[in-house]
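Shown here is one chain on its own, the form predicted alone, set out as structure tokens.
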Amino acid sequence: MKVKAPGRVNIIGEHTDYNDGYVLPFAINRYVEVEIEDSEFYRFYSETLNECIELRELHKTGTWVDYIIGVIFSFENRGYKIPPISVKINSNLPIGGGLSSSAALEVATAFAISKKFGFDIPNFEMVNVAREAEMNFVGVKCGIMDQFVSIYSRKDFAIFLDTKTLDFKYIPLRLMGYEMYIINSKVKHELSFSEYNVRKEECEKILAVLGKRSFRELKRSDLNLLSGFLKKRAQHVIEENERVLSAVEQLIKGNFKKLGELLYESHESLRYLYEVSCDETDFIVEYLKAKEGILGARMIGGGFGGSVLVLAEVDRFGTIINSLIENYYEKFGIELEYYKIESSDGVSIL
């Protein structure tokens, strides 16, 4: 049994998931492919990695292997039985980011596994699956926007996603006269892990301090009530709230030099108010900013390194990107890698 599942760019909405809000994702034509087999024990060989782990029983690794483990384990807390299997990855997208590699491959296994032992599973269902994984297995208190855009996605559409009720709308991603790259910046940094988990604890004391059960509830007004990082913490989540729902009307619309100016403004918030940034991504926003052609750009992902989000004119990027990467490899002594980005449909077996 063989899937495919894609990674995915948010076009705006960053650390609004975990925090009851809207995100504009859509999944991008990179994927990470799983294939099972049965076998005597496990098996998880990578061919990306070229990296192979034998195990007898599962358990916690540290390892590129437990969001595969964890989605096992998630089958088996719903009262599955899964037998010793071979699983073997291959995958074109960088790992560390910000493409949510991590969830298409949690994506990819669970589909895998429920085809090909017959499980009845409801798409949404395995959306938890997946998710579970990651939050209570792998240890990153995500929300659960990647594992959804990696399985409901539709070709030429990005998804406007209440995090809270869970509602969704297809919006269509016309992009005419435009294009959309990402820019992997190469690096992530130590912090990414830890500060994102750290970043959700802190809206969480942000709710006690106010009294509220959900950022939904919270208004302009109750910044008065909070300071120092939290009230900046506050500040991002909703003013970025806001800036999707902006955005899914100028997609609608078509006015791309607005969604670009929204661009540049969620990554000022990102970098100043929840200060998720780095110098590498900075540097690659602050450089685009100067060039014509360039509509906006930002950071995607949990921060602290990643890949950064383009929206430029059709033909203008190319002319400025190797530029770009000599002047990064300057400064940082690292080489870029950037990718034309196209919509996807979500997870489908091979």
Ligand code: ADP
Second form
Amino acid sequence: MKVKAPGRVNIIGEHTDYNDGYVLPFAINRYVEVEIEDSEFYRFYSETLNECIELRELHKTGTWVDYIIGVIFSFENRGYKIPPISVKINSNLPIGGGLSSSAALEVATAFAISKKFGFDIPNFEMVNVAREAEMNFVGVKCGIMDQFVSIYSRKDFAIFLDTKTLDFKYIPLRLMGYEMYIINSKVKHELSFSEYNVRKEECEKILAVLGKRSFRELKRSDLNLLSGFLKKRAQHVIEENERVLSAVEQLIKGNFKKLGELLYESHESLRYLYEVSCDETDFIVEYLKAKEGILGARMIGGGFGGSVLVLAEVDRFGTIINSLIENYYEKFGIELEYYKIESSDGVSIL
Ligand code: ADP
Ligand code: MG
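Could I have the structure of this protein in the form predicted in complex with adenosine-5'-diphosphate (ADP), to go alongside the form predicted alone above?
Below is the entire complex, every chain and molecule, led by the chain shown above.
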């Protein structure tokens, strides 16, 4: 049984997903493929990493295999029995680049297992099977967006998802005359993990100070009751949610110029209000901002490195990226990577 599941980008709505906010992701045309066969013992092979791990019994390994074992345990926690299997992985989705290879791996594994053994589990429950693997077994406190998108996406649509209610809507993503790219800064600063948790705590503190249960109850006027960095964090979340709503409108109208401006605004806000960007991604965004033919750009993901999403007019990016690669190398001594991205359907059986 062979299954492929896509990675994703989130057009806008950064650090809103754990604050009951809105996000606007779509699956991209890069995938993790998982093939499952019967086996006498557990055998996990990643062609991407060129690594094979064999186990007689399942336990936490502290390696990439935990994402797969976590999925097996998610099924077993629901009463399903899974005999030993051989799992083979192949992927053209960059690992750790903010395109959510981890969720793609979980989703592909979950669907391959479920199809092979004939489990009848609805898609919304498969989101949980995949997510629990990462959240409970691997131990990353991830939101629900990544697994959701990898399952529910449709080519030529973005998903406007309300992370509070899980209501969602498909928004047409017709990039006529425009293109999207991902530039990987190739840095991931130490801060990224600890500061992510600090931001979460700060957001809880904001709710405590204001006596609210959810960020969705916050109004702009509540900002007057806050000060210092808490005020800045709250302002980011409130305005980022507004930007998502506006981005949905712009996509529907086909107003890519305005959509681009929202990307730049989001980056500014992540840089100065939420304070999760870094010199490298700031450099990339600033460089692009000065170029004609680029409509917008912003850091994506948790921050302190990772990737930048770019919205460009068709045929303008090629020369700009070459000079950016040179300038970035001169300044940071690092060779940038970039990918053109297109939307994709969600998980599929091959
Ligand atoms: P992201 O999800 O942004 O790519 P994460 O750190 O959340 O980054 O997940 C990356 C992890 O997922 C890797 O360290 C590895 O454990 C696992 N992974 C992803 N793709 C593969 C693959 N092709 N082969 C083996 N492990 C993979
Ligand atoms: Mg991940």
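Residue numbers count along the first chain shown, from 1. If you're wondering where the values come from, they're calculated on a predicted model, not measured in any experiment. What we label the rigid core is the largest C-alpha set whose atoms superpose within 1.5 Å from one form to the other.
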Honestly, after the rigid core fit, is residue 243 moving at least 2 Å at Cα between these two forms?
no
Aligning on the core only, does the CA of residue 203 end up 2 angstroms or more away between these two forms?
yes
